[in-house]
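Have a look below at one chain only, the form predicted on its own, in C-alpha coordinates format.
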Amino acid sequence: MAAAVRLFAAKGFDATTVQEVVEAAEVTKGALYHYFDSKDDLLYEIYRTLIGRQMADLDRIVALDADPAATVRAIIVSLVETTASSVDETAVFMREMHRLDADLMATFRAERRRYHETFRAVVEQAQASGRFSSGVPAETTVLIALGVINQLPTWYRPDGPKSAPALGGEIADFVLAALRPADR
(Lines of atoms letter the chains of each structure in order from A and count residues from 1; the text may use other names and numbers.)
(Lines give C-alpha, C1' and ligand atoms only; values in the text may rest on other atoms or scores of the structure.)
Protein backbone atom coordinates (compact mmCIF):
# COMPACT_ATOMS: atom_id res chain seq x y z
CA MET A 1 0.00 0.00 0.00
CA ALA A 2 2.85 2.40 0.79
CA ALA A 3 4.23 1.99 -2.74
CA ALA A 4 0.78 2.62 -4.22
CA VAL A 5 0.31 5.73 -2.08
CA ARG A 6 3.65 7.16 -3.23
CA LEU A 7 2.91 6.46 -6.88
CA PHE A 8 -0.72 7.61 -6.79
CA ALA A 9 0.37 10.82 -5.03
CA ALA A 10 3.13 11.49 -7.55
CA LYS A 11 1.51 10.35 -10.80
CA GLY A 12 -2.20 10.01 -10.14
CA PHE A 13 -4.32 6.88 -10.03
CA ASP A 14 -4.94 6.58 -13.78
CA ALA A 15 -1.32 7.20 -14.75
CA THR A 16 -0.03 4.55 -12.35
CA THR A 17 0.03 0.99 -13.65
CA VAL A 18 -0.26 -2.14 -11.58
CA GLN A 19 3.17 -3.11 -12.92
CA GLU A 20 4.66 0.09 -11.46
CA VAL A 21 3.05 -0.64 -8.08
CA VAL A 22 4.41 -4.19 -7.92
CA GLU A 23 7.87 -3.06 -9.00
CA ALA A 24 7.95 -0.31 -6.37
CA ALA A 25 6.65 -2.70 -3.72
CA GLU A 26 9.08 -5.42 -4.85
CA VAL A 27 6.34 -8.04 -5.09
CA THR A 28 4.80 -10.01 -7.93
CA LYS A 29 1.46 -9.26 -9.57
CA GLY A 30 0.25 -12.53 -8.12
CA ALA A 31 1.12 -11.36 -4.62
CA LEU A 32 -0.70 -8.06 -5.17
CA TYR A 33 -3.79 -9.77 -6.56
CA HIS A 34 -3.76 -12.21 -3.64
CA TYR A 35 -4.62 -9.26 -1.36
CA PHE A 36 -6.45 -6.92 -3.76
CA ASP A 37 -8.90 -7.86 -6.50
CA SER A 38 -8.20 -4.69 -8.44
CA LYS A 39 -6.43 -1.36 -8.41
CA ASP A 40 -9.76 0.13 -7.18
CA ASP A 41 -9.66 -2.21 -4.18
CA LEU A 42 -6.16 -0.97 -3.42
CA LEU A 43 -7.40 2.62 -3.54
CA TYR A 44 -10.28 1.78 -1.22
CA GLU A 45 -7.96 -0.03 1.21
CA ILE A 46 -5.82 3.11 1.48
CA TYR A 47 -8.91 4.96 2.65
CA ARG A 48 -10.29 2.12 4.81
CA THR A 49 -7.05 1.94 6.76
CA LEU A 50 -7.14 5.68 7.45
CA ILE A 51 -10.84 5.89 8.35
CA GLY A 52 -10.46 2.78 10.51
CA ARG A 53 -7.86 4.57 12.66
CA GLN A 54 -9.97 7.72 12.76
CA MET A 55 -13.16 5.84 13.73
CA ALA A 56 -11.33 3.95 16.48
CA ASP A 57 -10.01 7.25 17.87
CA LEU A 58 -13.47 8.85 17.67
CA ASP A 59 -15.14 5.91 19.43
CA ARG A 60 -12.46 5.94 22.15
CA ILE A 61 -12.83 9.70 22.71
CA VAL A 62 -16.63 9.63 22.84
CA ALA A 63 -16.61 6.62 25.19
CA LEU A 64 -14.65 8.67 27.75
CA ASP A 65 -17.86 10.68 28.28
CA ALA A 66 -15.83 13.78 29.12
CA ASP A 67 -16.96 17.40 29.21
CA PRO A 68 -18.37 18.32 25.75
CA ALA A 69 -15.72 20.98 25.11
CA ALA A 70 -12.94 18.53 25.98
CA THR A 71 -14.59 15.92 23.75
CA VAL A 72 -14.86 18.27 20.76
CA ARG A 73 -11.26 19.40 21.29
CA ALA A 74 -10.03 15.80 21.45
CA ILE A 75 -11.99 14.82 18.33
CA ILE A 76 -10.60 17.72 16.32
CA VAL A 77 -6.99 17.37 17.51
CA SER A 78 -7.05 13.62 16.91
CA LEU A 79 -8.49 14.04 13.42
CA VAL A 80 -5.93 16.71 12.53
CA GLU A 81 -3.11 14.49 13.82
CA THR A 82 -4.21 11.41 11.85
CA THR A 83 -4.87 13.47 8.74
CA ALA A 84 -1.50 15.25 9.01
CA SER A 85 0.36 12.00 9.58
CA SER A 86 -1.35 10.57 6.49
CA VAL A 87 -1.25 13.61 4.19
CA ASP A 88 -0.42 11.58 1.08
CA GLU A 89 -3.08 8.93 1.79
CA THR A 90 -5.72 11.59 2.42
CA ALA A 91 -4.73 13.59 -0.66
CA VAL A 92 -4.76 10.51 -2.90
CA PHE A 93 -8.12 9.40 -1.67
CA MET A 94 -9.80 12.81 -1.80
CA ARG A 95 -8.49 13.33 -5.35
CA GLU A 96 -9.28 9.82 -6.61
CA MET A 97 -12.35 8.64 -4.64
CA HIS A 98 -14.66 9.29 -7.60
CA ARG A 99 -12.98 6.32 -9.27
CA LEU A 100 -14.50 3.82 -6.83
CA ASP A 101 -17.23 1.54 -8.09
CA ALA A 102 -20.75 1.98 -6.72
CA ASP A 103 -20.44 -0.63 -3.95
CA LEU A 104 -17.15 0.72 -2.61
CA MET A 105 -18.47 4.29 -2.85
CA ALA A 106 -21.55 3.31 -0.83
CA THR A 107 -19.33 1.75 1.84
CA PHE A 108 -17.11 4.83 1.87
CA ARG A 109 -20.12 7.14 2.29
CA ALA A 110 -21.56 5.02 5.12
CA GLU A 111 -18.26 5.17 7.04
CA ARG A 112 -17.94 8.93 6.58
CA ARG A 113 -21.58 9.40 7.57
CA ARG A 114 -21.07 7.46 10.82
CA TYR A 115 -18.09 9.67 11.72
CA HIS A 116 -20.05 12.82 10.90
CA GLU A 117 -23.18 11.73 12.79
CA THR A 118 -21.21 10.72 15.89
CA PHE A 119 -19.40 14.07 15.97
CA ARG A 120 -22.65 15.96 15.33
CA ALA A 121 -24.39 14.09 18.18
CA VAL A 122 -21.73 15.32 20.64
CA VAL A 123 -22.41 18.91 19.60
CA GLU A 124 -26.21 18.47 19.54
CA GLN A 125 -26.30 16.97 23.03
CA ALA A 126 -24.20 19.82 24.42
CA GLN A 127 -26.43 22.37 22.69
CA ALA A 128 -29.58 20.70 24.06
CA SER A 129 -28.17 20.82 27.60
CA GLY A 130 -27.14 24.49 27.25
CA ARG A 131 -23.42 23.73 27.51
CA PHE A 132 -22.94 24.94 23.92
CA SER A 133 -24.70 27.81 22.18
CA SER A 134 -27.21 26.77 19.56
CA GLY A 135 -26.57 29.93 17.54
CA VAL A 136 -24.71 27.86 14.98
CA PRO A 137 -26.48 24.57 14.19
CA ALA A 138 -24.55 21.40 15.06
CA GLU A 139 -24.68 20.31 11.42
CA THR A 140 -23.01 23.53 10.25
CA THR A 141 -20.41 23.38 13.01
CA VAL A 142 -19.39 19.85 12.08
CA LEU A 143 -19.40 20.57 8.34
CA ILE A 144 -17.07 23.53 8.86
CA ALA A 145 -14.71 21.64 11.18
CA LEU A 146 -14.51 18.59 8.91
CA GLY A 147 -14.24 20.77 5.80
CA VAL A 148 -11.19 22.57 7.15
CA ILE A 149 -9.56 19.31 8.24
CA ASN A 150 -10.34 17.53 4.95
CA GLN A 151 -8.47 20.30 3.12
CA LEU A 152 -5.26 19.85 5.13
CA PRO A 153 -3.55 17.82 2.39
CA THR A 154 -3.75 20.82 0.06
CA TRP A 155 -1.79 23.16 2.31
CA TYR A 156 -0.41 21.49 5.47
CA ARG A 157 3.19 20.32 5.49
CA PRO A 158 4.32 18.10 8.37
CA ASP A 159 7.79 19.66 8.16
CA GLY A 160 6.34 23.19 8.28
CA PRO A 161 6.37 25.68 11.15
CA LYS A 162 3.28 24.35 12.96
CA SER A 163 2.88 20.91 14.48
CA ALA A 164 -0.30 18.92 13.92
CA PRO A 165 -1.28 19.05 17.61
CA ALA A 166 -0.80 22.85 17.68
CA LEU A 167 -2.86 23.27 14.52
CA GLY A 168 -5.53 20.92 15.87
CA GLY A 169 -5.70 23.00 19.04
CA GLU A 170 -6.16 26.19 17.04
CA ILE A 171 -8.93 24.68 14.92
CA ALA A 172 -10.59 23.39 18.10
CA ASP A 173 -10.32 26.87 19.67
CA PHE A 174 -12.04 28.34 16.61
CA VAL A 175 -14.88 25.80 16.66
CA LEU A 176 -15.36 26.04 20.43
CA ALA A 177 -15.45 29.85 20.25
CA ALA A 178 -18.45 29.54 17.93
CA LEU A 179 -20.13 27.16 20.37
CA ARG A 180 -19.46 29.15 23.54
CA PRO A 181 -22.70 30.29 25.19
CA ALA A 182 -23.11 34.07 25.29
CA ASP A 183 -23.03 34.12 29.11
CA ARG A 184 -19.56 32.52 29.33
Given for the second form:
Number of protein chains: 2
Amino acid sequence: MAAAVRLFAAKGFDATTVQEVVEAAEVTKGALYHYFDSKDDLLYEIYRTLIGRQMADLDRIVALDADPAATVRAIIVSLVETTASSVDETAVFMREMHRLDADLMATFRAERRRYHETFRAVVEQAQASGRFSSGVPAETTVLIALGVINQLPTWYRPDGPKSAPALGGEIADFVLAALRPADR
Amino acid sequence: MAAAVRLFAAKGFDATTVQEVVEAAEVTKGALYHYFDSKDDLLYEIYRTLIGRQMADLDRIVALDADPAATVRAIIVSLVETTASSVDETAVFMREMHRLDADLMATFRAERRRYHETFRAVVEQAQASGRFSSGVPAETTVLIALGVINQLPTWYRPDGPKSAPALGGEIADFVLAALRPADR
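Based on the form predicted on its own presented above, generate the structure block for the form predicted in complex with another copy of the chain.
Every component of the complex follows; first up is the chain already shown.
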Protein backbone atom coordinates (compact mmCIF):
# COMPACT_ATOMS: atom_id res chain seq x y z
CA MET A 1 0.00 0.00 0.00
CA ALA A 2 2.86 2.42 0.76
CA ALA A 3 4.42 1.64 -2.64
CA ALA A 4 1.06 2.20 -4.34
CA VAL A 5 0.54 5.54 -2.54
CA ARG A 6 3.95 6.76 -3.74
CA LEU A 7 3.30 5.69 -7.34
CA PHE A 8 -0.28 7.02 -7.46
CA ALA A 9 0.91 10.34 -5.96
CA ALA A 10 3.80 10.67 -8.44
CA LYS A 11 2.25 9.34 -11.66
CA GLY A 12 -1.50 9.32 -11.09
CA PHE A 13 -3.71 6.28 -10.62
CA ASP A 14 -4.48 5.67 -14.34
CA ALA A 15 -0.85 5.85 -15.40
CA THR A 16 0.33 3.40 -12.72
CA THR A 17 0.23 -0.29 -13.65
CA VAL A 18 -0.19 -3.18 -11.24
CA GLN A 19 3.19 -4.41 -12.55
CA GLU A 20 4.84 -1.19 -11.34
CA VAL A 21 3.23 -1.55 -7.91
CA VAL A 22 4.44 -5.13 -7.46
CA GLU A 23 7.96 -4.17 -8.60
CA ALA A 24 8.12 -1.19 -6.22
CA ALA A 25 6.73 -3.30 -3.36
CA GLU A 26 9.05 -6.21 -4.24
CA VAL A 27 6.19 -8.71 -4.17
CA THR A 28 4.72 -11.01 -6.82
CA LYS A 29 1.53 -10.24 -8.71
CA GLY A 30 0.05 -13.34 -7.10
CA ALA A 31 0.79 -11.97 -3.64
CA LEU A 32 -0.79 -8.63 -4.49
CA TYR A 33 -3.94 -10.25 -5.88
CA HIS A 34 -4.12 -12.42 -2.76
CA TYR A 35 -4.77 -9.26 -0.72
CA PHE A 36 -6.41 -6.91 -3.27
CA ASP A 37 -8.98 -7.83 -5.91
CA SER A 38 -8.01 -5.01 -8.25
CA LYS A 39 -6.20 -1.68 -8.53
CA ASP A 40 -9.50 -0.02 -7.47
CA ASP A 41 -9.56 -2.22 -4.40
CA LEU A 42 -5.98 -1.17 -3.56
CA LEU A 43 -6.94 2.50 -3.88
CA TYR A 44 -9.88 1.96 -1.59
CA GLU A 45 -7.88 0.05 1.02
CA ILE A 46 -5.43 2.97 1.23
CA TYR A 47 -8.26 5.14 2.39
CA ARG A 48 -10.20 2.53 4.38
CA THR A 49 -7.24 1.98 6.69
CA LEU A 50 -7.13 5.72 7.43
CA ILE A 51 -10.85 6.28 7.93
CA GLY A 52 -11.04 3.11 10.03
CA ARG A 53 -8.49 4.61 12.40
CA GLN A 54 -10.29 7.97 12.40
CA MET A 55 -13.67 6.36 13.06
CA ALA A 56 -12.21 4.35 15.97
CA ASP A 57 -10.71 7.57 17.42
CA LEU A 58 -14.07 9.32 17.11
CA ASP A 59 -15.98 6.48 18.80
CA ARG A 60 -13.43 6.38 21.62
CA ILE A 61 -13.66 10.16 22.18
CA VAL A 62 -17.47 10.24 22.15
CA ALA A 63 -17.64 7.24 24.52
CA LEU A 64 -15.68 9.24 27.14
CA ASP A 65 -18.84 11.37 27.48
CA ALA A 66 -16.83 14.47 28.44
CA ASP A 67 -18.37 17.96 28.28
CA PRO A 68 -19.18 18.95 24.68
CA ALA A 69 -16.41 21.56 24.36
CA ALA A 70 -13.78 19.00 25.42
CA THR A 71 -15.33 16.43 23.07
CA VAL A 72 -15.32 18.78 20.07
CA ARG A 73 -11.72 19.82 20.83
CA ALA A 74 -10.57 16.19 21.08
CA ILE A 75 -12.37 15.26 17.82
CA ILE A 76 -10.77 18.13 15.88
CA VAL A 77 -7.25 17.73 17.28
CA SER A 78 -7.31 13.97 16.72
CA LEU A 79 -8.58 14.30 13.15
CA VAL A 80 -5.99 16.97 12.30
CA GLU A 81 -3.25 14.70 13.66
CA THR A 82 -4.26 11.59 11.71
CA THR A 83 -4.88 13.60 8.53
CA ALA A 84 -1.54 15.42 8.84
CA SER A 85 0.26 12.10 9.32
CA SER A 86 -1.37 10.73 6.13
CA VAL A 87 -1.31 13.65 3.69
CA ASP A 88 -0.16 11.51 0.74
CA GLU A 89 -2.81 8.84 1.33
CA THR A 90 -5.54 11.46 1.70
CA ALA A 91 -4.44 13.51 -1.33
CA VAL A 92 -4.24 10.43 -3.57
CA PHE A 93 -7.60 9.13 -2.44
CA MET A 94 -9.40 12.49 -2.76
CA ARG A 95 -8.03 12.98 -6.25
CA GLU A 96 -8.81 9.47 -7.55
CA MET A 97 -11.92 8.45 -5.61
CA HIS A 98 -14.23 9.38 -8.52
CA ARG A 99 -12.80 6.30 -10.29
CA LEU A 100 -14.08 3.86 -7.66
CA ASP A 101 -16.82 1.55 -8.84
CA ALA A 102 -20.35 2.10 -7.55
CA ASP A 103 -20.14 -0.46 -4.71
CA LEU A 104 -16.88 0.89 -3.27
CA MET A 105 -18.15 4.46 -3.68
CA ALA A 106 -21.30 3.54 -1.74
CA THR A 107 -19.18 2.00 1.03
CA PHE A 108 -16.98 5.10 1.12
CA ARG A 109 -19.98 7.43 1.34
CA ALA A 110 -21.52 5.34 4.14
CA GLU A 111 -18.30 5.46 6.20
CA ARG A 112 -17.89 9.20 5.70
CA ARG A 113 -21.57 9.73 6.58
CA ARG A 114 -21.24 7.83 9.84
CA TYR A 115 -18.25 9.99 10.86
CA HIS A 116 -20.08 13.17 9.88
CA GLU A 117 -23.33 12.21 11.67
CA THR A 118 -21.58 11.11 14.88
CA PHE A 119 -19.75 14.45 15.03
CA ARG A 120 -22.95 16.36 14.20
CA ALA A 121 -24.89 14.59 16.99
CA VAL A 122 -22.35 15.88 19.55
CA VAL A 123 -22.95 19.46 18.35
CA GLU A 124 -26.73 19.02 18.15
CA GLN A 125 -27.02 17.67 21.69
CA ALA A 126 -24.96 20.56 23.09
CA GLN A 127 -27.09 23.04 21.12
CA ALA A 128 -30.27 21.42 22.46
CA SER A 129 -29.01 21.74 26.06
CA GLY A 130 -27.92 25.36 25.51
CA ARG A 131 -24.23 24.65 26.07
CA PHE A 132 -23.47 25.60 22.45
CA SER A 133 -25.02 28.48 20.54
CA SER A 134 -27.66 27.44 18.01
CA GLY A 135 -26.85 30.44 15.80
CA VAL A 136 -25.63 28.20 12.98
CA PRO A 137 -27.06 24.71 12.26
CA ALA A 138 -24.97 21.77 13.51
CA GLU A 139 -24.77 20.48 9.92
CA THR A 140 -23.04 23.65 8.67
CA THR A 141 -20.81 23.71 11.77
CA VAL A 142 -19.55 20.21 10.99
CA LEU A 143 -19.03 21.05 7.29
CA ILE A 144 -16.87 24.01 8.37
CA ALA A 145 -14.82 22.00 10.90
CA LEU A 146 -14.29 19.10 8.48
CA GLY A 147 -13.76 21.35 5.41
CA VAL A 148 -10.50 22.88 6.64
CA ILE A 149 -9.23 19.46 7.77
CA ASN A 150 -10.11 17.73 4.49
CA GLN A 151 -8.30 20.50 2.60
CA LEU A 152 -5.20 20.18 4.78
CA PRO A 153 -3.43 17.70 2.44
CA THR A 154 -3.33 20.43 -0.23
CA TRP A 155 -1.24 22.84 1.86
CA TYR A 156 0.03 21.18 5.07
CA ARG A 157 3.74 20.36 5.23
CA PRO A 158 5.04 18.13 8.04
CA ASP A 159 8.22 20.27 8.14
CA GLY A 160 6.24 23.55 8.17
CA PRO A 161 6.22 26.10 11.01
CA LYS A 162 3.10 24.78 12.77
CA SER A 163 2.77 21.31 14.31
CA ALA A 164 -0.39 19.29 13.73
CA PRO A 165 -1.47 19.52 17.40
CA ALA A 166 -0.95 23.33 17.36
CA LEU A 167 -2.97 23.65 14.17
CA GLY A 168 -5.69 21.36 15.53
CA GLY A 169 -5.79 23.46 18.70
CA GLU A 170 -6.31 26.66 16.70
CA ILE A 171 -9.10 25.15 14.62
CA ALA A 172 -10.76 23.88 17.83
CA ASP A 173 -10.39 27.34 19.44
CA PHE A 174 -12.08 28.93 16.43
CA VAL A 175 -14.96 26.44 16.28
CA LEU A 176 -15.57 26.63 20.03
CA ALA A 177 -15.49 30.45 19.96
CA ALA A 178 -18.21 30.38 17.27
CA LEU A 179 -20.26 27.90 19.35
CA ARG A 180 -19.99 29.90 22.60
CA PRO A 181 -23.48 30.89 23.80
CA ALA A 182 -24.14 34.65 23.58
CA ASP A 183 -24.39 35.01 27.39
CA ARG A 184 -20.95 33.56 28.22
CA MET B 1 -14.50 25.11 -22.36
CA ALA B 2 -18.00 23.90 -21.35
CA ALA B 3 -17.58 20.82 -23.57
CA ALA B 4 -14.17 20.14 -22.04
CA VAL B 5 -15.52 20.48 -18.48
CA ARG B 6 -18.26 17.93 -19.24
CA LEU B 7 -15.79 15.46 -20.78
CA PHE B 8 -13.12 15.91 -18.08
CA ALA B 9 -15.80 15.48 -15.38
CA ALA B 10 -17.24 12.32 -16.98
CA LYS B 11 -14.10 10.55 -18.27
CA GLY B 12 -11.18 12.19 -16.49
CA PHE B 13 -8.58 14.51 -18.02
CA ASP B 14 -6.12 11.79 -19.14
CA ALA B 15 -8.78 9.69 -20.85
CA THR B 16 -10.22 12.65 -22.81
CA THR B 17 -8.63 13.37 -26.19
CA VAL B 18 -8.44 16.76 -27.89
CA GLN B 19 -10.35 15.13 -30.76
CA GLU B 20 -13.25 14.35 -28.39
CA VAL B 21 -13.30 17.95 -27.14
CA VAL B 22 -13.43 19.41 -30.66
CA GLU B 23 -16.20 16.98 -31.65
CA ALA B 24 -18.26 17.77 -28.55
CA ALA B 25 -17.72 21.52 -29.00
CA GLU B 26 -18.41 21.25 -32.77
CA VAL B 27 -15.28 23.20 -33.67
CA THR B 28 -12.18 22.29 -35.68
CA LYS B 29 -8.88 21.31 -34.07
CA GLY B 30 -7.40 24.43 -35.69
CA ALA B 31 -9.98 26.61 -33.95
CA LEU B 32 -9.26 24.97 -30.58
CA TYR B 33 -5.50 25.42 -30.96
CA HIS B 34 -6.07 29.04 -31.95
CA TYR B 35 -7.35 29.70 -28.42
CA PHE B 36 -5.56 27.03 -26.34
CA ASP B 37 -1.93 25.92 -26.66
CA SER B 38 -2.60 22.44 -25.26
CA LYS B 39 -5.00 20.30 -23.25
CA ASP B 40 -3.18 21.53 -20.11
CA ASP B 41 -3.81 25.09 -21.20
CA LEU B 42 -7.52 24.31 -21.65
CA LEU B 43 -7.67 22.82 -18.14
CA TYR B 44 -6.02 25.91 -16.74
CA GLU B 45 -8.31 28.33 -18.60
CA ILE B 46 -11.35 26.57 -17.11
CA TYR B 47 -10.12 27.56 -13.70
CA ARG B 48 -8.56 30.94 -14.61
CA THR B 49 -11.92 32.23 -15.79
CA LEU B 50 -13.46 31.33 -12.42
CA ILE B 51 -10.69 32.65 -10.18
CA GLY B 52 -10.49 35.80 -12.32
CA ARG B 53 -14.13 36.49 -11.52
CA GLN B 54 -13.63 35.65 -7.83
CA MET B 55 -10.56 37.90 -7.58
CA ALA B 56 -12.47 40.78 -9.23
CA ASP B 57 -15.35 40.27 -6.73
CA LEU B 58 -12.89 40.31 -3.82
CA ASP B 59 -11.16 43.49 -5.03
CA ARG B 60 -14.52 45.21 -5.50
CA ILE B 61 -15.73 44.22 -2.00
CA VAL B 62 -12.50 45.32 -0.28
CA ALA B 63 -12.50 48.64 -2.21
CA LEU B 64 -15.89 49.49 -0.67
CA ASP B 65 -14.04 49.86 2.64
CA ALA B 66 -17.08 48.85 4.68
CA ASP B 67 -16.76 47.76 8.33
CA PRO B 68 -14.80 44.50 8.63
CA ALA B 69 -17.78 42.31 9.59
CA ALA B 70 -19.71 43.48 6.49
CA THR B 71 -16.60 42.97 4.36
CA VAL B 72 -16.00 39.41 5.62
CA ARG B 73 -19.67 38.58 5.13
CA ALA B 74 -19.67 39.90 1.56
CA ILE B 75 -16.44 38.01 0.72
CA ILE B 76 -17.82 34.69 2.02
CA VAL B 77 -21.30 35.00 0.48
CA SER B 78 -19.87 36.07 -2.89
CA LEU B 79 -17.33 33.23 -2.94
CA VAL B 80 -19.95 30.63 -1.99
CA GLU B 81 -22.18 31.89 -4.81
CA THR B 82 -19.51 31.79 -7.55
CA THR B 83 -18.22 28.41 -6.33
CA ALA B 84 -21.74 26.94 -6.15
CA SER B 85 -22.45 28.16 -9.68
CA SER B 86 -19.27 26.45 -10.97
CA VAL B 87 -19.13 23.15 -9.08
CA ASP B 88 -18.16 21.12 -12.18
CA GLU B 89 -15.36 23.51 -13.18
CA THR B 90 -14.01 23.58 -9.63
CA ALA B 91 -14.24 19.82 -9.11
CA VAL B 92 -12.49 19.06 -12.41
CA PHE B 93 -9.75 21.57 -11.79
CA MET B 94 -9.10 20.49 -8.18
CA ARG B 95 -8.88 16.86 -9.22
CA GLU B 96 -6.61 17.41 -12.22
CA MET B 97 -4.50 20.43 -11.27
CA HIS B 98 -1.55 18.27 -10.20
CA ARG B 99 -1.05 17.53 -13.93
CA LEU B 100 -0.38 21.17 -14.82
CA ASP B 101 3.15 21.93 -15.92
CA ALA B 102 5.39 23.88 -13.56
CA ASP B 103 4.75 27.31 -15.14
CA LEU B 104 0.96 27.01 -15.04
CA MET B 105 1.14 25.58 -11.51
CA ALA B 106 3.23 28.59 -10.41
CA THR B 107 0.68 30.96 -11.98
CA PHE B 108 -2.15 29.10 -10.25
CA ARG B 109 -0.40 29.27 -6.88
CA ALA B 110 0.31 33.00 -7.29
CA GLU B 111 -3.37 33.74 -8.07
CA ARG B 112 -4.61 31.68 -5.14
CA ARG B 113 -2.05 33.31 -2.86
CA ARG B 114 -3.16 36.81 -3.84
CA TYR B 115 -6.80 35.91 -3.00
CA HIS B 116 -5.79 34.33 0.30
CA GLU B 117 -3.54 37.26 1.33
CA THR B 118 -6.10 39.93 0.43
CA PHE B 119 -8.71 38.15 2.56
CA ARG B 120 -6.21 37.62 5.39
CA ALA B 121 -5.28 41.33 5.41
CA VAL B 122 -8.94 42.25 6.06
CA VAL B 123 -8.98 39.95 9.11
CA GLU B 124 -5.54 41.09 10.33
CA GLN B 125 -6.46 44.77 10.19
CA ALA B 126 -9.68 44.19 12.14
CA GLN B 127 -7.76 42.13 14.71
CA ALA B 128 -5.15 44.92 15.04
CA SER B 129 -7.89 47.51 15.67
CA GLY B 130 -9.67 45.24 18.18
CA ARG B 131 -12.84 44.90 16.10
CA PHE B 132 -12.17 41.16 15.67
CA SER B 133 -10.89 38.81 18.36
CA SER B 134 -7.23 37.84 17.97
CA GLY B 135 -7.84 34.48 19.65
CA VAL B 136 -6.98 32.58 16.47
CA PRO B 137 -4.41 33.80 13.91
CA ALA B 138 -5.84 35.44 10.76
CA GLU B 139 -4.05 32.80 8.66
CA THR B 140 -5.92 29.93 10.32
CA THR B 141 -9.18 31.90 10.19
CA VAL B 142 -8.85 32.27 6.41
CA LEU B 143 -7.93 28.59 5.98
CA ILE B 144 -11.12 27.66 7.86
CA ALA B 145 -13.36 30.05 5.86
CA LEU B 146 -11.87 28.97 2.51
CA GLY B 147 -11.66 25.28 3.46
CA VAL B 148 -15.40 24.71 3.65
CA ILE B 149 -15.96 26.69 0.43
CA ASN B 150 -13.24 24.83 -1.50
CA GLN B 151 -14.80 21.53 -0.38
CA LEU B 152 -18.27 22.60 -1.46
CA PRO B 153 -17.99 21.05 -4.97
CA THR B 154 -17.73 17.61 -3.31
CA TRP B 155 -21.16 17.83 -1.64
CA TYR B 156 -23.13 20.87 -2.81
CA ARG B 157 -26.10 20.22 -5.10
CA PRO B 158 -27.75 23.17 -6.89
CA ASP B 159 -31.14 21.44 -6.40
CA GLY B 160 -30.46 20.72 -2.71
CA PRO B 161 -32.47 22.13 0.21
CA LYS B 162 -30.22 25.15 0.90
CA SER B 163 -29.56 27.96 -1.57
CA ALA B 164 -26.01 29.23 -2.07
CA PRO B 165 -26.78 32.64 -0.47
CA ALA B 166 -28.35 30.90 2.57
CA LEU B 167 -25.33 28.63 2.93
CA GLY B 168 -22.94 31.56 2.49
CA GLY B 169 -24.86 33.47 5.14
CA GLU B 170 -24.53 30.58 7.64
CA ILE B 171 -20.79 30.26 7.02
CA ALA B 172 -20.42 34.04 7.45
CA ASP B 173 -22.47 33.92 10.70
CA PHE B 174 -20.19 31.17 12.05
CA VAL B 175 -16.93 32.92 11.11
CA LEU B 176 -18.12 36.28 12.49
CA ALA B 177 -19.31 34.62 15.74
CA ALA B 178 -15.81 33.16 16.19
CA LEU B 179 -14.22 36.58 15.47
CA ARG B 180 -16.49 38.49 17.89
CA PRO B 181 -14.37 40.18 20.58
CA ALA B 182 -14.86 38.69 24.07
CA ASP B 183 -16.44 41.91 25.42
CA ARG B 184 -19.23 42.19 22.84
